[in-house]
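To begin, one chain is listed below as structure tokens, in the form predicted on its own.
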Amino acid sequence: MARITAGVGCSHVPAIGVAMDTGITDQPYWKPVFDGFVKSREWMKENQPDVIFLVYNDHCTAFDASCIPTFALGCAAEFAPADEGWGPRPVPVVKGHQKLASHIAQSVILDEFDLTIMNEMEVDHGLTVPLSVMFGETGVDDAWPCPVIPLAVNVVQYPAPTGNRCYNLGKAIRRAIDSYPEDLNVMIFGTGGMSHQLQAERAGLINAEWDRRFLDMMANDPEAARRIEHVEYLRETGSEGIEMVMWLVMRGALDEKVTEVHRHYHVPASNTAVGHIILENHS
């Protein structure tokens, strides 16, 4: 049967993912970004899952004011990355799995969650600068280690899914992959985040004593982290930070207890705090 292993945080800014496309990874203002994803490389190597899934926001690429879904699970064959306005990453192009994807589809669906079900879909750097920073350079002519299957989440335009909403999905997801016939290693990535706002008067705010506190509730008390209202992302994490409740589809998907592998935490990144975490399942 298909098993989740392990579940990862991790913010997207996209400026890590031009860093990462320009090489200057190594200059002074970067070098401590790169510096805390060294062990997850390492960690990635030596735990290869067969899939990862992966929960992320569009970025006003593959949707638009005109349409803005709730949940969107892609169930291509592929996701090329998208062009943002300055040309599409120079990664490769994202190879999903349809049959675990179709059967996901199924199963949540069935488990009365609304799923919009994107048969072609691009990819923006909410998708590809987690891989990016956990595989680590790849050349638009190289290969993603493994299939990805993308979940988009609306955190653009109010209303956002509760968090304890997406909890919940994150169960219904572990229960469809636990049913999934073949075995497979599967890993769930929860991005976004951590705290900022890009926009108005507070722009630029980095709450750091509230982001350590999230990821302290992401290793030791889901229970918590799933009641934080969206007034309280709002207020103490700026507009942006909405975007940590991706995050509880990953923790949801999880065992109750998790074994903590490696957390990261650097402020900034652009304007923008990182944040990262590595959690084992126990089962």
Second form
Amino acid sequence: MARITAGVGCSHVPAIGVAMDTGITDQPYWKPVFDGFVKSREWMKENQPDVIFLVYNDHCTAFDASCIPTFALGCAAEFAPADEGWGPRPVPVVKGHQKLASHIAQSVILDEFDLTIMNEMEVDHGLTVPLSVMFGETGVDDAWPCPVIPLAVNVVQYPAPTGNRCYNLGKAIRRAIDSYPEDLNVMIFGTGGMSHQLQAERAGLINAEWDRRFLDMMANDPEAARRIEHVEYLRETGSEGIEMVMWLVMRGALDEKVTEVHRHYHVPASNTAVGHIILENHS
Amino acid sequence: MTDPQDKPYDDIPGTFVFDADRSREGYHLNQFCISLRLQKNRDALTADPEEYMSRFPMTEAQKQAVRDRAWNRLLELGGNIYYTSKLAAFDGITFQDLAAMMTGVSREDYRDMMLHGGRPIEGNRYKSEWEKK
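Could you present the same protein in the form predicted in complex with the partner chain, rather than the form predicted on its own shown above?
Up next: the whole complex, starting with the chain shown before.
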């Protein structure tokens, strides 16, 4: 049977992708950001997943204001990196896992989570930056080491789905994957955050103390994390910090008790606090 | 269940939460901005800004804010930062420099603030804290 072996929480700051694409990761500004992913890349090699289920948000790329699905599951054969205004990132096309994706769609919808199904979709930095930081530099003519099933979550227009809803969706995704007959090692990524505000006069807000507490909750107290209300994310972590609800989908798909393998936290990458955690399942 | 009309986030200072009301007001402005993701549309805006803007039924106030590149005013009129940042990118302004402009400080001062841990949360949670300043 397929099983979820681990969860990864990870920021998806676009400038991190640009730093990798332009080869400046050794510069003093960027080195501390990337040093925190050295262990992660070794761990990825040791625990090579067969499939990654990747929770991220689209930044008005596949979905502009004309269509805003709360949860959209990528069921296509492949997902091309999108042109976000300065040409597509020079990274490989992302291959999907259509059989598992359609199994998850069917299972989760019958489990009463009404997903939007995407049979064609381009993906932006929200999806490709986490793959880059976890796998390392991967050229446009190379291939990502495994297929990816994208789940795009609306966090641009308020309200995003609640943390509790995301957590419960994670549980439904877990049930779907557990019931898939093929023997697959599946990892789930929750991406975005941590504290950041990109807009208006409060731009640049960072709340490291809050972020660290959230990382602690991801490891040890997801029941507390799922109850965090939207206004707390907005007030305490900045208007764009609400992206962290996507980490709850990842956390909901894991065991209640997990082993924390690695953690990394650094300020800043551009306007954002970079947070990262790796959690292993036992069952 | 919470009252969907309740806006408990309205007392956060220096922040426009992009809710359904703002989304409705800003729809055409945001669609104008996001269109600039594509080169052919950037070329059209360069060639004739007024003609290109006229393809989107924005309010006069929104059009004027576009002409003025009044970044905070664009947000106040329903713009969302992921959209307005495409207009900034059209002008060659990076996300971080746009943030500096919205906060009214130089790019150097803004970058320095971020390198020293960012804008602190203390004193920046409630509008009432800003009014005392």
